[in-house]
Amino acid sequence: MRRLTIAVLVATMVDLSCSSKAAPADACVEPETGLPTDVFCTGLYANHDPTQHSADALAYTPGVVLWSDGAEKHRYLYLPPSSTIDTSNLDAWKFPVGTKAWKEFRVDGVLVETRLFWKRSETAWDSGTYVWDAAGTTATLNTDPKGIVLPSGYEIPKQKDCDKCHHGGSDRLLGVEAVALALPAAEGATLTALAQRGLLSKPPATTTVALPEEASGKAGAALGYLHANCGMPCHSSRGLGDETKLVLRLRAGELWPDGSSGAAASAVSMTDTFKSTVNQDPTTAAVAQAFPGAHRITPGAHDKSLVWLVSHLRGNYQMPPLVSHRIDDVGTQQLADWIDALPK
């Protein structure tokens, strides 16, 4: 990958894109195809002003958050006037035809990043990612097929590197779930707030939840961690967790029992992912050749758990795999700590 300054990844502004109330209507187009190339006809900043956000967008934060080597990142969801998300199935969501995901990423305080996801038929998603110039005034669609590592040492991923992720979710969005939005970290559009405004189909009774926990008050932390890191991206029934029966992600029925009321969580160890790793041994041969002996979660020995050893390593079997250069110690604290307060 190219080692590139962040003043080089400016390309010229050229003045093809969206129609929004964020941008001037004669200086975008709204392209039949594709994305807009200039981030301020996307619909989410105002007045040509990065820090200014238009009002339609809502923000939100889920309560759970994928490690992203420590950049600070703010989120926003669009919806069409009139629409709501269809939460028929709470472990599910479909969003409407027009609705629209931000994230904005800053690394050391300065912005280099927006990404978009943006729904534009039933069955189809336009994605892409905005790099910020070093005055942070003008930011193009990036669209170089490398990945691009800055200076710091943080990667802006290549557009196959979010679809490698994003195919976990029902409809491609990641964070914008009942779970996520339900804890009571999360902030902004959560749950609670949809369900108020009325863009929710089929909102549960009970719109906040806690994360399963046991004796040791270890165990919420990990699940959370696992459900937010390697669950809804990849481990779950709609992922990997098909093919090698390791699933990680927190389902909507284990924190909603009868689907809606909101009763106590399930147990931690009739979770999928408790059932799925303790004791468990991996299902690919070549993981096993390279942890001779580790278990997915050996109880009391997180340096003999898989979880463990892949989520503290930056080289091959790293995890995640994609677009992460720093172990995260916290989160990796937490998993550890679970892991040796389990009984043996």
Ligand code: HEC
Given for the second form:
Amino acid sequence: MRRLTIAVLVATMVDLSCSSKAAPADACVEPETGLPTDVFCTGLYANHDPTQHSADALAYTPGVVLWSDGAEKHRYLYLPPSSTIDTSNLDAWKFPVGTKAWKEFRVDGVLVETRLFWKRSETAWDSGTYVWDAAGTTATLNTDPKGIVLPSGYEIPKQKDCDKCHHGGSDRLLGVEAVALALPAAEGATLTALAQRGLLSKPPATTTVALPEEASGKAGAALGYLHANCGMPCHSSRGLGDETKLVLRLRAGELWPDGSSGAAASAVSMTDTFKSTVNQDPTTAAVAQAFPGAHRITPGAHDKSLVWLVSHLRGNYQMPPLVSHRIDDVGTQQLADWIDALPK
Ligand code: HEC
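Just the form predicted on its own so far, so send over the form predicted together with the ligand.
After this comes the whole thing, all chains and molecules, with the earlier chain placed first.
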């Protein structure tokens, strides 16, 4: 009796291994809508190995980046064969259908999530994040309706959070834009590299720009911090923070004054960021009440400047208001240094 059971078990195991050979795990079927469940079916990785990236995925780093509670990030862009990004409006890129962008997040050196934006049609994008298992061997699409907070305190956002920030992109993507890819700190598929590879429909004459700067030498870093952390996602004419008319996004037109030819960067005081903050009061009554006497920026006093106060805060009134649980000490210090150097 016992023998028989073992024989049946062995037979079942043999059978199972055969059937898994017949239908290999890497046979990915592209879903008609929505994202695949398995990260290895998204096209980023080769050989089921998160350390091997597909040769079609262009690695890049924007010249200014979003603070993600200290996570280390790597970004990749895929454009369908023979396609170009429509850059006829240098400040509002339009991506070809089929474009994919991924962002990997490592916390304390461990890969925890891989996010994906995929353009499915002229008007629709799918987005979501893949959560890696502890061994780092598989990652599955996150369908948890709530954000997942890891023991380290790092939060993996829920699907619904993606568009709260990515609404600020002209066509969803945020860091794949002229300004961020033209700055000196950009790497990989920079604006120069994309232009050289013929991937821009209308490349600007100059493909590198500098952040606006002033005599103190403190403005550029602060404007770059505000651009990536506040302006790209929300505080621009196209972001969810538009109603306050607080504009913290640097437009291509501010860095390329005639829109493309690339003359010197415009004066700090001419940027939308400067004009909508310095000595300007908040438009939200609750904010004005919570921080009495503070302008958006009070020259010479970062502790009386709302943009610093809320970004150097976690809890009520924190900015950005979602996903982040740790203060960006370096970025907020750059902001404080600029504000303190502004003449009273
Ligand atoms: C708090 C705002 C915020 C949230 C929430 C957010 N993102 Fe982003 N994301 C950004 C910003 C800003 C960038 C560009 C700067 C950078 O890469 O550091 C970016 C970049 C990316 C990129 C690289 C391509 C690009 O747009 O520049 C991908 C892919 C991405 N995010 C996916 C996602 C997905 C998927 C979600 C939801 C699970 C999500 N993001 C949630 C703000 C956000």
